[in-house]
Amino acid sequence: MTLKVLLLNGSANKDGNTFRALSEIARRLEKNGVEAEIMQLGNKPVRGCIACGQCQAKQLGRCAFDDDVCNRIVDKLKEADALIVGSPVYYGQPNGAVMAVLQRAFFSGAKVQNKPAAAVAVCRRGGASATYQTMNMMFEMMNMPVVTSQYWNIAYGRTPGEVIQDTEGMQTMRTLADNMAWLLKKIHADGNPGYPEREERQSMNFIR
């Protein structure tokens, strides 16, 4: 069985430090026999969700708007066994574009339940832990096992390529890749993942 991880580069810079960190992960995944694809978010405009509800009302399984990268991500997630999302830190938060596109992808029905996931934050100096935590919250809501490393999945660098000098950060990326490969192989060892049965979801508003 071929296992595949989709790595989403949430930076507008195609060859910046976020890409370098994800590339370190991808190389280690491949070394572990797991296919890795890095997808570039790009630098074109990305819509935020406008709560039109058409994706769910019409059971589209994808966003009703098809004029940006969102539905390409949805399609790639159908084939991927796991997801890793990398983002630079902007004002102590993930890139707004990557958050907007993932919110739409997950809400509209991207096939992600039970698929392991991990976040990677890359920053010049501060805000990385808040960025990392923010991205992980999406995975937890979607029943995606969160894959860890020897430390939070954080790497430091400002100018392109500088992140390579963060030796602990790069080791953290490799350990993340090892853990992701190990978990995927365990889940799919006998061709029957044996995912837990889920109760029918009960949503509740605090004010009625």
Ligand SMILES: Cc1cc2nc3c(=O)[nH]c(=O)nc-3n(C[C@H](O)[C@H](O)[C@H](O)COP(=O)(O)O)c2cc1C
The other form holds:
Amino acid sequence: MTLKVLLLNGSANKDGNTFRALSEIARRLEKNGVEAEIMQLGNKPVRGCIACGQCQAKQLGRCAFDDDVCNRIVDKLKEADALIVGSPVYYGQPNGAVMAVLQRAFFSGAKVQNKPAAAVAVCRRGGASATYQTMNMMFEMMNMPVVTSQYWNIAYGRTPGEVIQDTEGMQTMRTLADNMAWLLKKIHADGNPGYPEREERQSMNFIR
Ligand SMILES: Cc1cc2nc3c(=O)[nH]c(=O)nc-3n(C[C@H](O)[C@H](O)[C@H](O)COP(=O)(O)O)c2cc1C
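Write the structure block of the form predicted in complex with the ligand for the protein whose form predicted on its own appears above.
Complete assembly follows, chain above in first position.
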């Protein structure tokens, strides 16, 4: 069985620092016998969720708006066993575009439950921890086991390519890849992951 990790480059720079960090992870995953595909968010406009509810009302399993990269991610996630999202830090937060598409992808029913996930934050100087946590918040409410490393998955660099000089950051990426490969192999070892049965989900508000 081939195990596959989808790595989403949440930077519009297709060959920038986030891509380099993800490439380090991808190389190490492949070395561990795990397939790795880096997908680019790209530099075309993306929508934010407008809470139209069409995805859920019609049980589309994808966003009702099909005019940007969102549903391509949804399609890729069907085939992937795990997800790693990398983002540059913008004002101490992930790039708005990557959050916009992931909020739509996850809300509309992308197949992410039980799939291990990891966030990677890349910055010049500050805001990486908040960015990292913000991305992990999504995984943590989707029953996605969050994969960690020897340090938070953070690497430093400003101009494209500079990040490879952050040797500790690059090692953190390789350790993340080893941990991801290890967990994936354990989960799928005997062909029966034995995922927990989920209760019917409760959703309530506090206005009565
Ligand atoms: C709009 C914008 C906001 C940024 N905000 C921050 C920031 O808050 N903290 C920081 O350390 N770097 C910040 N940066 C720098 C980028 O995070 C950094 O250059 C990163 O390596 C870019 O990754 P990329 O090459 O994958 O696009 C910002 C860059 C841009 C374009």
